[in-house]
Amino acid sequence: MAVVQKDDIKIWQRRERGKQFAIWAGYLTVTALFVYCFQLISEKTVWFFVLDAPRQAMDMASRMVPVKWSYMDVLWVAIWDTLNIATLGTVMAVILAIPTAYCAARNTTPSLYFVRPVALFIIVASRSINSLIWALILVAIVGPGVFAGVIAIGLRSIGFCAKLLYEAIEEIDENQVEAVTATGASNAQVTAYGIVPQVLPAFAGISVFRWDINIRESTVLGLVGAGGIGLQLNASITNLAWTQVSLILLVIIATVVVSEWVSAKIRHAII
């Protein structure tokens, strides 16, 4: 509140006038903003197009129905890949998120100048690259098919365990490590009587909740060819066979769900 003094009156105003000009001054640099990159998208965009979507949208979905449900045969396999992708990259993840981690944590670091900034980097990098990026990588590295797909969900997946694991680690009662210190116990002993068992209820949740963002993530790594229903996706567009793509998305989305239910069961079990 700012008051203004006219004629023996107090008058009171919200903000100091100066305050006020700041803010205007940042809403009018929003704004012009805002206008110069809405200037830069239109240059670029063919509004035609825009315009004509809504048609082609509606002659799209036409083309999906009858969805071609006898192609149910060929995506069982599909499936099954896209399930083994997440769970063993998931796997992968978890398994190299623990050390990782620990690393990281400050109350559990070997060396807070060299050991923890490396595994912060190791995190940092995980989660800043998409896991179609890590695959487009590995199908060039190893070859198309499932196992760039297990690779690449988990070196993506490495990053959020890590990450959210770490937090845990760091957010353990002090009290229960000293108790255990106090009897003289090794250092692997501390860890595992008085860390564990703290962060194990987190643990489980954190690898549960990432492998049902990983069924999601592995449906779509086929489209760059690491395996997976997203290959024959990829496959029934180029061919334009749209029944076939109509039933893929209903699988995935059957898929998607199913995966939900699981995971928040089991998450509600542990927790």
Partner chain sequence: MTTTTLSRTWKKPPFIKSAFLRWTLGLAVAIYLALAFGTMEVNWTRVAEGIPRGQRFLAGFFPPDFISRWPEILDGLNESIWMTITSTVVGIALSIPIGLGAAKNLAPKPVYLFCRGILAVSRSFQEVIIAIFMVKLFGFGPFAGFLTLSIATIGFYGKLLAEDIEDIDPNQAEAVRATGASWFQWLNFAIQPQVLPRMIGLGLYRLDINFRESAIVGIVGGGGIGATLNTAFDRYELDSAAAILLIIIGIVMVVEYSSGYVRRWMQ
Given for the second form:
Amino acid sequence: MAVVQKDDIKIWQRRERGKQFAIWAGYLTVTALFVYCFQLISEKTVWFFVLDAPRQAMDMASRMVPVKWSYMDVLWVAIWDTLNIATLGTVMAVILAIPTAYCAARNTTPSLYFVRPVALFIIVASRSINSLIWALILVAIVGPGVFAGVIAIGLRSIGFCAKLLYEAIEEIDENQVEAVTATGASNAQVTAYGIVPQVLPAFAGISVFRWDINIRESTVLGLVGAGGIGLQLNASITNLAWTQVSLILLVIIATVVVSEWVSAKIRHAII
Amino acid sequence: MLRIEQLVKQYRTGDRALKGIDLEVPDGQVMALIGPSGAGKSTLIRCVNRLVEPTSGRILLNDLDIRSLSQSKLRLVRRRMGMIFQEYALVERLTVMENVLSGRLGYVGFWRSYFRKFPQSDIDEAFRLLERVGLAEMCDKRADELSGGQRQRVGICRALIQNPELLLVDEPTASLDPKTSRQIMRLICELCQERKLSAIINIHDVLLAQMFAQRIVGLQLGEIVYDGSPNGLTPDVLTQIYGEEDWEATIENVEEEDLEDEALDGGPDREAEHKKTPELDRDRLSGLT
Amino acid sequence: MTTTTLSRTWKKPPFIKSAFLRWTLGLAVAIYLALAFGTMEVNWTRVAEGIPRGQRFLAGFFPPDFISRWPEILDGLNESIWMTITSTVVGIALSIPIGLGAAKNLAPKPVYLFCRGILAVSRSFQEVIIAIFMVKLFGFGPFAGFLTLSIATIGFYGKLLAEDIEDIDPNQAEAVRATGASWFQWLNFAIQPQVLPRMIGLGLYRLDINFRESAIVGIVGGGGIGATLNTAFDRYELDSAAAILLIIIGIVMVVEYSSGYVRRWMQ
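Can you return the structure of this protein in the form predicted together with its partner chain rather than the form predicted on its own?
Below is the whole assembly, all chains and molecules, this chain first.
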């Protein structure tokens, strides 16, 4: 109760003094931290370049128009590759995420003390290493091209899909599982009848959601040689072909917006 | 016949849920297990099919010691015990038919069940049961589209299609309104009679227990404090089970309310049920279909 | 009971009711997969060659070498942390007005479209693309990274904020408006309490994402641990690269656990 009695008058405050104080202290810490960090960054910054940036930006913008629409002929293939990287990568990730999630969920894992930590480590490792870094490594191993991109996206997405999926598995209604067990069903049957129907909608939603994210991710893999539209972007920037760059940027926006819309529609239809 | 000897369950937290239960349920007997929450009712019936592992003691189903069984043997015994749950525990995203057929999982192989290719005899039986409880037209509805009473009927079908010798019933009416509760209890008891099943019904509603069960066992803090006929439930006994309270009203009203209820819903619904009742017995169910 | 019921068959009702649609969809998926695999030129000899190379590569990772490049790693980590903190603060601060403007139930149509446009553009570009341009404009170093992550944060946070505001309970908002509250009072009493708890959680989540992304903006010159990682790869100092990757994984784990803890504590 944040009411203080003071000479017959009840003074109402939103929060108790200690709590209010803690909140102010929190704000103060964040501000101080921000100022401190920003100062460190600015020490490493050449401010001349920064001040020059608006002029540079105007210059760059002026060189980006008119958009070179004829370049589209080359880009269609790149768009197709980008879509394939995202889709096939997602398919691969989903297939691998199912067993991983099954091993990571507390209620289905075969062994709580050995298999589960391993599965959790796979999930964290896959999630914390960006697909670009995966691509960097994979291009060195399997050579440049779409294939490296697919695997990079796949490896990056396993963690994401498996994490959401295993959380969904842990949240299922245990009563339904118990009821199926009580009929004398085998473990495989309990999974197929008690668990799968409960997590199927979540699973479909997760896959589509990740596919949408992967479209965006796969636009940059070309920068390290792993195929897709990033390849053209990189080439155009190095050749200072700014009219092509602007077209590529427009195409990326269009692709991402469309894929976002498709994914929202599909998720809506599933639920 | 089910015999329980010196059954003890101690949870890992140290709670002793059951403190040496001795109980015998003869074939064809419908027994109600009453007691306050936390008395160990749920634990007791879950120990019977080992959804909860007992700590010590013996459970004998027709002289077969359930506790000594391996996992695969246990599955074979679980087929012989149908279970009905408090919150129905239907797999909500499966259809009514799939839920009923899931009662046959112990009898068919994994891939058959995975592709939903159950033997025709199972499907015939499922339709017969659904018709018996009046839900045959609902068979392709998803379970989460049904009302509470309908769901519990599906739950009953799922238990019965296992062709069990024993029904384990856990608070079948806890989430139903009073009228549906009685209908469900009546259905369970009728089906037990038709099929000569024995049943252990966990129930916290003393009234319903008295109305439908042939025998009542009172459980308190993991021990049996009453075992006898429904008529023997005097206020003293109830006080012993549940603690101090004015019990006169509860007991006296039984007869009246029962009559009232019969008058209320005993009409078309009940007659229809009677008409639908097929002349089935267990031999025919198990062998001839 | 009649004999007809005895021979009734039952099939699982199909997920897609119309048979035509079912088959067309199946066929479309099959054709797409065939085409996709067909155009994915996998040079299997190259892959086969790559396997021993990959093994050497992986062998190069072990044992991770934390020591010989430790000063650089520490530098990179520091930069990453500064970038993470500043960009999260700035990004969230900027995304609040944009998010408010992008909520359908709050903003007039032109403002709504404008703000949604900003969000769509900043969300469309992966951080690396933004970083390339930032580095071009503002020069190498953490400042470019900081700007990149701020822009990415606006896209992420602004969109979620707008969606959260659109999902609020309109009754509560109406009730506060009925008291004669001004627009800002209404915002403070009706909107803020409804969206704040989730937004705090999302802010912490974004902190986590920004740290992870700070590892890649460095690849194109945006400073931070990514620059160190890139240098390590370029110099084929794979053992140092492995050390950096392990550090990233470790920090992400710590941030994730602690942010989960903080979120629970806040509620």
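Only a predicted model underlies this, so the values are computations on that prediction, with no experimental measurement involved. Positions refer to the first chain, counted from 1.
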| item | value |
| --- | --- |
| Hinge residue among Leu249, Val46, Gly205, Pro144, where one rigid part swings against the other between the two forms | Val46 |
